[in-house]
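The data below hold one chain only, encoded as structure tokens and taken in the form predicted alone.
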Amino acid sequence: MRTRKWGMVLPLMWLVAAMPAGAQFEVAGRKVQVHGFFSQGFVLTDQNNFLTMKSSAGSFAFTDGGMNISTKLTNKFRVGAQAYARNIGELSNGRVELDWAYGDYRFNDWLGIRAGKVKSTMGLYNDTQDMEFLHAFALLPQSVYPTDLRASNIAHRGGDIYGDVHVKKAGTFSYVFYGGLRSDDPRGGYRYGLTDGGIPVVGSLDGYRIGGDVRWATPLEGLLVGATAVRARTELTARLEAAGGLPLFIQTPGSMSLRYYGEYQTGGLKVAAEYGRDYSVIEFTPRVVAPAQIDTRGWYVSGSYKFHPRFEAGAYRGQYVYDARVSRSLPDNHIDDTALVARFNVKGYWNVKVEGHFMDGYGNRAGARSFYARPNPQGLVPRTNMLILRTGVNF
């Protein structure tokens, strides 16, 4: 039944992508802009499977898309939703989601508010981090911006105030502050690591998100700086299969998230950094498993210059700590990532990307990230190194 599902959704994506580059037309005297982008992967590794692919193999199970509409209502009024679906291994399956969905109301340049499902500013791309035509890279730094999360991560159902405040002589600051319910994918890498570690959720993941987001562009024509902080709550019920199912709830009471950022832009040459740390206290009841604490670090530094208008050039390297009171070079608590990727701009609206990923540990210490049990089932060795061949187009 799920790949039927998918069967229909794919073709829909190539013909809504064929489409010329964003399509508008005018209801009742009001533009209305229509824009969507597709792409389709195939990624290769020589041990692990990675991102429940079977990729150890050759997998084309790497497929997203998405489509969205949006109009002004007013000269301060903009409402807008976007549809998305992916396929990535045993994630997502193709399940059509509503992405985001949201009126704006902006009342001059330093004040403005938006309410829906509004995605989520945490870092530089996470409310980017789908459109994969705007960057470089084939995948984005997981260390920093996990796949297999992204559905958990990327939106809250709730509202934004937000605004830009120029100071003469020194830059804008930009800012947003934002809350709301977090958002549950029944299909994502969340859920899908829970039942790797014998708790599988049991009903809905319920939750809230408060945040806000600083960055500062610097009067260095280019230079980026910014900090996010996030306040979370997770609530669930699940089962532990280890004591015959028994029913389990778990929170986390106040899990807490910080990024903090730059980036340097100027004429082809594009570098970027980001730290982020993940703190958070588990319990469980009844207690018949002892509270946990999880302190979680990443951070990546990138790089990318474009030669020609039609090819560009990148690196990172990142690591992903799942604990950083544990040795860190345990293979089950961290993964080193060293990427290369070139980028071919085939027309305006068409890319292919090669990236070669060297990858170090599979960070599978109490919990799931990239490489996972399951479609592990010869067990995880240390070292992976990976190909990804990705194209993309949008309009």
Given for the second form:
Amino acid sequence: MRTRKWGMVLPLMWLVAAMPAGAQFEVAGRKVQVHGFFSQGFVLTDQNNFLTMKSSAGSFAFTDGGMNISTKLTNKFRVGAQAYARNIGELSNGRVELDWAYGDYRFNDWLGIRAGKVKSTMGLYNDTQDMEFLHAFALLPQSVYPTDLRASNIAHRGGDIYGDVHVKKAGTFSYVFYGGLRSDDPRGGYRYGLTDGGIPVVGSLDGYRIGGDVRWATPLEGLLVGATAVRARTELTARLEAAGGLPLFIQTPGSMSLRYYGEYQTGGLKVAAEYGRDYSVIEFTPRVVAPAQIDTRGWYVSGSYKFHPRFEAGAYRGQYVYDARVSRSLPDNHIDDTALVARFNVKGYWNVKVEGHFMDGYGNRAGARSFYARPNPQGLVPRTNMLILRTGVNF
Amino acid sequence: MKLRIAKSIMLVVALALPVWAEVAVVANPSVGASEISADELKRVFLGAKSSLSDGSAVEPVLMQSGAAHESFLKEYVGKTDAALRNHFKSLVFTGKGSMPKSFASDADVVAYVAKTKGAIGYVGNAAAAAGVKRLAVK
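What does the same protein look like in the form predicted in complex with its partner chain, given that the last one was the form predicted alone?
Next comes the full complex, this chain leading.
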């Protein structure tokens, strides 16, 4: 397994060194572009193991990478696809997946359509959460962008209708409305969390997502505000281990996710804030377990400043509450996280980040968020400090 | 004496100010328009617009660095070089756009724009612009 992983890393590193600006060539008179990225991290925690890694002993199981190819078939019609793989502790295990693959036809500025497997717009950074080089931080605030639930949020198989409405002195309003089948990762955190809770998933995880996002690039240069609403249905079959493996059909008939966000960039300064709410009712058939309502909240405020083209520093404060109807102070109902980062841009295509996290609480194991029971057989403790070293390249 | 002191002060102030190059916007002759609004120009160079209001298809071409590049970004795009490149990377890696071609010199930009249908770029105002048309920015 170790040899296989390095077998993937070395050609990628060579590729990046050989073409740091990506590759462009022509096929039948059309320009084709190839781009990629790769990152490797090291995670060390002083208490709980994080994200299914053996992080209390120091873990390098924090690897991801992707490569895409795209071209414009006409001035208005673009096609492309991206493959992506990651290995985060016990999650994903290097499985190569089709990250996105779609055709995009833009009629004009205010109307375009995309169809295929499309990245879901949800808040500021959902669709770019894998591209660490776009962000100051080694790890985005888990209160709003949980790495373990990436597969649940990252893309949909369906389509988007999108466009920009430019209102001269009032700035630009960008919208996207989408719908499609939800994505899944057989080795993702959602399934890992359910298995942790004694109800391992059997077969596929189905459902759909419909949503919309509207964002306003205000007349104040660099200030963006917006909101996303997504309604989703999830269906799966699991085994209830406490009842001798009784088959259990689980569904969330109409969960609702909301995001409100703002970002301001000027010069080297970037500040952002987001608030999210995920509300769902979980139903079980047969009714051996009563329907459960969960009202999850998360927010963060972040800031970073580029002191020099090669050096940037930043911080964020994030808070996750598994169920807002229960006391927030319980360690199994919240995770507060304060992070500090220093980012060094070695080259335009290569960065190194050093990040410290100071976390309080470990969340609910049913929430599939950061801390799980199986990697922590000794039990979870309320406070965990964490060091992340991460380096990434892109071309 | 007073005049000499005033001239010296003016020289010191002038040297302390950032130097912004005069920039010319150049386009392939296939682009029908002879002028472009600052707003349209910004949207073209953010990858949000692939045709002008007269229907001409356009493709932005960037410089890699230099005074003309810095001036253009500051005056028309409103982003730093790093922020603009990150913006295009976010489009490229989500499948929503392509990375524009970029060149090291005015001459390279002009040569590419001259031979590429729909290409639109920028160069220092003093650069030779054979084979391309200059667009006035409204």
